[in-house]
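In structure tokens, one chain follows: the form predicted alone.
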Amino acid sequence: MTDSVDVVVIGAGPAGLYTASQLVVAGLDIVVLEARDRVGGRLHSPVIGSARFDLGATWFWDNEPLVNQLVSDRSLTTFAQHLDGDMLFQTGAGVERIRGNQLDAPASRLVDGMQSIAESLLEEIPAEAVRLNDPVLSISPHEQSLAVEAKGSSWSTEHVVLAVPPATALNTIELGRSLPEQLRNLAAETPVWMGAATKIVAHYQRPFWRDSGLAGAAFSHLGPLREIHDMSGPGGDPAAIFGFAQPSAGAQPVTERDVLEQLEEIFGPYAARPIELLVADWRTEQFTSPPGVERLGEYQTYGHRLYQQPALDGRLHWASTETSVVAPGHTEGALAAASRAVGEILEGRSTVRSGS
């Protein structure tokens, strides 16, 4: 049985949900198909005890108008990234203390985690229009529509919005040979932002590093964590630091033992005894990262001109952060790409109605 809607949005991350919310306001009939059992995509803030920890995106900045406006309009509670104190620098010769925090810049965070952006957008979309655990299997063009086959549903639609990374869409969705070869090649080589990263959060009883005037920031030439930042909540509660590891293609997953040994060497014995260590290896996320994601390094493909126009006779729209010409890789980029896709759809429908 096939259902008909004006627009099928693929992906319930910030780009997909922002697209859907804007199209609902415009009066269009939409459905959002999400492969996971949650919304947010790379905005992922699981609840651990009484706190939330960002295992995906963490920050946004004052010069990003779309995300700041969204946060303000939905009354999400913000606080400033902790910056005060000295940073540490790890080399083969040991750990050096550097005066001041030269690694971090002023940024904003959300008390309820970045995933609360997606959750606030979800409230603006009819509940029945968002389908979780329903990965899209194929998209095929017909004369006046696109056919979308998902694991648990089938759809006929005027427009499809791909709010997932291009390389991921190409890997998980059968598009046949409908896309031009140049566009297929572009999508296949476009890196997935954070797709090759492993993010590790160490949760502690207290922000002990601040006791000795440290910012919780560190840079390492050794690894496995290359850069480390304070991830504590307002006033240091909950207390946490996090770091990024960038395993090379084919490398074994980062081990907790290696991380704890590194944290102890950098911050001292207390750092080796966190309440818990949270590990998010985004390489293993099928609906974020295609196989071999570490090999994708052509970042100049971000915001490529081919992503700035819809494919398949104006019916297939790109709306992931990688396709944005504004702040690609950031949540701001996801919202900007979504805004572009919404504009394309509304302009296209207006042109059809006017007969021009």
Ligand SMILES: Cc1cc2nc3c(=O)[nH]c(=O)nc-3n(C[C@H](O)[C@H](O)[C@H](O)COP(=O)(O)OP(=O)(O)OC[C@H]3O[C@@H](n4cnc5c(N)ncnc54)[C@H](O)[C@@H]3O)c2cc1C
Given for the second form:
Amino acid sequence: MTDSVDVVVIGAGPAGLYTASQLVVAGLDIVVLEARDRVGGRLHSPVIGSARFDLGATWFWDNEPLVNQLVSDRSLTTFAQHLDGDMLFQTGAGVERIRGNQLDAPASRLVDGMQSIAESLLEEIPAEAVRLNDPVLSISPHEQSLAVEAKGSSWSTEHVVLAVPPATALNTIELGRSLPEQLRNLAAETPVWMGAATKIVAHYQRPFWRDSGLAGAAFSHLGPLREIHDMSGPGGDPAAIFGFAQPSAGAQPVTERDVLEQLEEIFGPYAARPIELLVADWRTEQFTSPPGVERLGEYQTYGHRLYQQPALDGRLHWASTETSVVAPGHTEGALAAASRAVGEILEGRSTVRSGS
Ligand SMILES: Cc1cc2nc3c(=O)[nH]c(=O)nc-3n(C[C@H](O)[C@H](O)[C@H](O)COP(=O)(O)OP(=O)(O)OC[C@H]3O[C@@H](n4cnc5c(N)ncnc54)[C@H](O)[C@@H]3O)c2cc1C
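And the form predicted together with the ligand, for comparison with the form predicted alone?
What follows is the whole complex; the chain from before opens it.
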């Protein structure tokens, strides 16, 4: 059976949910189709033990008006990234201590994790309008509408918002030949922000590095972690540091042993004994990254002019962070792209109504 709605939003990351919440306020009939069994996309803060740990995005910044407004409107509790102390620098010659912390900039974090941004948006959308575990398989144009086929549902709609990284959309959704070739090529080569990253979080009993005046920040020429940051909660509880490993194409996955050896060399023996080591390899997440994601390097495609206008006769709108001209890659970019897509839809509908 095919259902009809005004707008199908594909993806329940921050871009998709921000789009959906604004369209609900505008009185439109919408559905959000999400492939995973959770909302948030690259905002992912699972509960482990009694705390939440950010395995995707960690920070937002003062110069990002949309995220700051959203966080303050929904009364999400923030705290400042820990900056105090010296940083460390690992090279083949050993570990050097550098006065002050030149790696971390002032940034804000959320006590309940960055995923709570998505969860707060979810509350503003009717529950029956969000379908989890329902990956979209195809989009095809019909005369005055688009047909959307998902794993467990079929839709006929005026507008589709693709709130999925363009290269991931191309990999997971059959868009047919209807999409102009230039746009298909652009989408195929647009990198997925952090899609090739492995984020590794080491959770400790206490933030032991702070005892010796260290910030928990480190930079390494050797790897596997290239940069390391304090990721503890407010007041150092829970205590954690995290690092990014950015494997090149064809490289072996990072092993826990390599990471623990590196942390021990940088921070001393205590660092080799975390309560747990959490590893999020985003390359292996099919609803974030297409195969070979680490080979996509054309970052100048971000916010490309072709993403700033709807395709398929004004019916297909791009809304992932990669399509934003503002802060592309960041959560702020996802919200900005969503706002643009909402504007396109509302403007298109008022033009049709006024007959111009
Ligand atoms: C390790 C890491 C660290 C990061 N650090 C930061 C940071 O500190 N600060 C910051 O601002 N940003 C950071 N980011 C980026 C931030 O997470 C993204 O900018 C943001 O999540 C993008 O939102 P989005 O809605 O555009 O895409 P996503 O969050 O990727 O959401 C896309 C959604 O679409 C769904 N989907 C995909 N295919 C389909 C399909 N076929 N059918 C239905 N649903 C589908 C996905 O499951 C997902 O839920 C980080 C990202 C990662 C991975």
